[in-house]
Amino acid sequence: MLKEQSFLYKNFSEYYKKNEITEPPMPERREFGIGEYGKKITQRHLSFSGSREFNDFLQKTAPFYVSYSAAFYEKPAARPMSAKQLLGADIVYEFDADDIKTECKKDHDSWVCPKCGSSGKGSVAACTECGSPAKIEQWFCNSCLGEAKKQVFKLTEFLENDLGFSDGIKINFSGSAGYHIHLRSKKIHSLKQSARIELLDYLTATKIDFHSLGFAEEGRLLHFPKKENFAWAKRLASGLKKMIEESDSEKIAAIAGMQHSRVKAFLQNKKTILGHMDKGILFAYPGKKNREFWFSLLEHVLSTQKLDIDRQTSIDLNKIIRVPDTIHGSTGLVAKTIPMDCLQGFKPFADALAFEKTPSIKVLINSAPKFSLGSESFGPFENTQTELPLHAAIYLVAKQAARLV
């Protein structure tokens, strides 16, 4: 075993000896999987008689990654999957910062071309020199994780206000790139996969039909949903009205793809436009582009309100996902459970620390952007030998950005 792996194993083991893992519920009905250094899943189809046996296993083996099934089974360790005898399943929604376009990526992400050796800052799909697929080195900060957190708030609003799901919602930091939302209400357990897909399509506004929501056409007349409408109709109507009320003509022209001078003249009638909305009508945009104008704005409102959920995680009944409150092997951070009333103030790089500052550890750092842990900032580093507090050393070693000296 490499020196770095031994170092992580020793510290992870100490964490599990000091911290009892109480997740997930009904562990005796779940399938578990584990991973090794640099590999998130190397073994699955594991099962445990209960929480005590599971914690004993963690203390003895200190796996780098620990995952569990959202599904629960009669025989969790059986193979093939059909032999497990599915009894029901939670739903898990996942939001990762790496799926969200943020400005901060150009500061902390980097890329390199395996073919020609070119490299640069930010995140690109292909090498800017030769066009070959680029290898991305991803890092995360409070800014991009904050964008992922916004998605969590939007989801809980959808679940509670649109769908009436208020019980059995559990949230945890993933330990690295985002957040996991677990729906464990009994009314979720028996949902068939088709119903889970339908639910996901609703949340992500997949194939949404503006006409069926009340934005119907009648000649040149475009109808606007009445105030008594709810769910997506209400969301889109409120968003469109707010755009007309608050956005300037230049922004609206850019969104609609229209000439600024014409949009500016049109918005001189803002009071009349809003009055027509209250009456259930979209005031006609001059010329032949009435439908194009309003539907472009609707598409923009939709893009800002729909959820960008990892589809595979939420509908695959065989998927296993990180056990809350265990350590993420690529960061050394805890997949911390977060009470809903604490989510707003949750700080991943402070509240999810698993280890203390002491002792100091000598490391050789290949490359790392500036990052924060706790109340301190570190880096940037490039081929640097230095001493770091324990939690920072674990973070870089786990990310394979540093070696022990």
The other form holds:
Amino acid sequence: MLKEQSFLYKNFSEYYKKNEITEPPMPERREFGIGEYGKKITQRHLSFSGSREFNDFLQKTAPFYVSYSAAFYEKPAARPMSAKQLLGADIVYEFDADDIKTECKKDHDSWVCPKCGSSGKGSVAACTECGSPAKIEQWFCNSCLGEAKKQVFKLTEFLENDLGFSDGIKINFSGSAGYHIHLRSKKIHSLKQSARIELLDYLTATKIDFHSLGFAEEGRLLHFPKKENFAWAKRLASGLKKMIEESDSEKIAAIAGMQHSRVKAFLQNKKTILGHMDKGILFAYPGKKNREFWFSLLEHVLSTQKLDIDRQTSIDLNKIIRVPDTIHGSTGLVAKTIPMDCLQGFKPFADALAFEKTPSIKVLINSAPKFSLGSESFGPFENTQTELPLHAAIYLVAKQAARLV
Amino acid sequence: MILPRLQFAQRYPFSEQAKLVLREHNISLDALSEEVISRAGAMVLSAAKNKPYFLVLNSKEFLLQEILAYPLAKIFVSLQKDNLLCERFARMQGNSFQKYLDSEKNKQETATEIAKQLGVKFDFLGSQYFVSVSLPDFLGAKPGADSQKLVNQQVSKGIVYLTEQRFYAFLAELVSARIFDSLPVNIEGIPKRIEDLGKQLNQQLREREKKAFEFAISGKINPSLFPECMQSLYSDLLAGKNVPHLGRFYIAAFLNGIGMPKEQLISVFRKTPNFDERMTRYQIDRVVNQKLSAPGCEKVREAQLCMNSECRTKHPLSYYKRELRTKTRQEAKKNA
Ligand SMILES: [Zn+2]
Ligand SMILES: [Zn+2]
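Okay, that one was the form predicted alone. Can I see the form predicted in complex with its partner chain too?
All chains and molecules follow, beginning with the one already shown.
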């Protein structure tokens, strides 16, 4: 075993000795998977008779990654999958910061081209010199993780106000790049695959049909939902209304792709437009582009409100996902459970620390951007030999950005 | 037994009423009559052909045959070990449910009864929305059209608010989902005679599939075989003439009905004055995705688009299919 691996192993094991893991519920019905240094899943189809056996296992093995199945089974360890006999399943939605474009990526991410050797700051898909796929060194900070958090708030709003799923929502930091939301109510457990797809399509506004929601077309006439509305109809209607109320003609012209002067002239009728909305009609934009005008605005409102959720992982009944409150082996941070009322103030790099500052550890750091842990900040580092507090050393070693000396 | 009870059981063969009739007659699989067996076969074949199964019967004898045939049809379907057939059978039942419900004098009463039997929690509202259904119940159905998807409903705090039309469509989808979930039925220990009949049916289904496949590959669209009304709309569009809105919609649904691919369909409209690709695409999408059916002759006539009052057909689609069949046969003769 590498020096670094045994260093992490020793510390992770310590953590599990000091902290009893009470997640997930119904451990005896779940399939578990574990991973090694640098590999997230190396073994699946594990099962435990209960929380006790699971915790013993964690203390002894201290795996770098621990995942559990959102589904629960009659025989969790059986293979093939069908022999496990599915009894039900939670739903887990994931929001990762790596999918979101943020300014901070320029500060902490970097890329290297394996082909021509060029490199640079930020996150790029292809090498800026030769165009071949770039290798990206990803880091996360409180700011980009904050963007992922916004999605979580949006989701909980949908879950509570629209879908009535406020019971059994469990939120945790993933330990690295984002947040996980587990839906564990009875209502969820028995949902069929088709129902899970319906929920996902609802949240991501897939196959949304403006016509069905009250924005019907009748010849040149466009309707606006008039009666008491809920859900997407309400979001779209109030979003559209707000845009007209604000009457930012430049913004609206840009969104609709139309001449600013014309849009500005049209918005002079703001009162009439809003009055028509109350009567259930979208006041006609002059010329031939009535439909295009209103529907571009609708599309825009939609794009700001819908959620971005990975389709495959959220409807896969067989997926396994990090066990909350265990350690993420790529950061040494805890996949910390966050009570809903603490989510706003949650700071991953302060609130999800698993280790103390002491003892300090000597490390050789290859490369790392400036990062913070707790109330301190560190770096940036470039080929630096230094002494770091334990938690910072573990963070860099786990990220494979530093070696022990 | 009184006629309305039997009629209800025949129309809704999954209902408690139908189960009661079965219990009362308690006929073993061995003792089923030839008529019942042939009705069960007909149900399965309709399902395989994606055809609706809709009968209006007033004879107690025929009604009883249909009621007895339903569980046998489910056995036949299960014997084929074909998931697609299970799906089609379930969908056919859902579609039939919708048609039977539409034909009821008191739809709401029947719908209430069926909804209760399906265990759906709902309330009639008598306000702007007809009915409210709990979300978990609503999710028990698999939407057939986009307009029935959850994303296109009014939903608040886990309650889905539906119009009358969407409620009935939801019930039909739920019927279909429940029947699909009940398939395949247990076929252990069924009599040899039934098993053999199932094999015969399998033969028929396979031949049908083969024919359908041949039809599909030879299915180049031939406008010279269109009825005059559709021919005229079609050539007007290609010539860039201004075709009225309804005419555009009708020809689109017709072309979709005979299997013209979507992109080709859009290109048919390309020469029309003020062609707007986005708009056209949106409208064609609606025709294709919601499977809006092609208009029958009556509608064409109403829209004053009929060109020949003597073409003696009820539906432009059946006209085209008939002409195509004749032509195919003639060509086969020529080649022989
Ligand atoms: Zn390069
Ligand atoms: Zn960041």
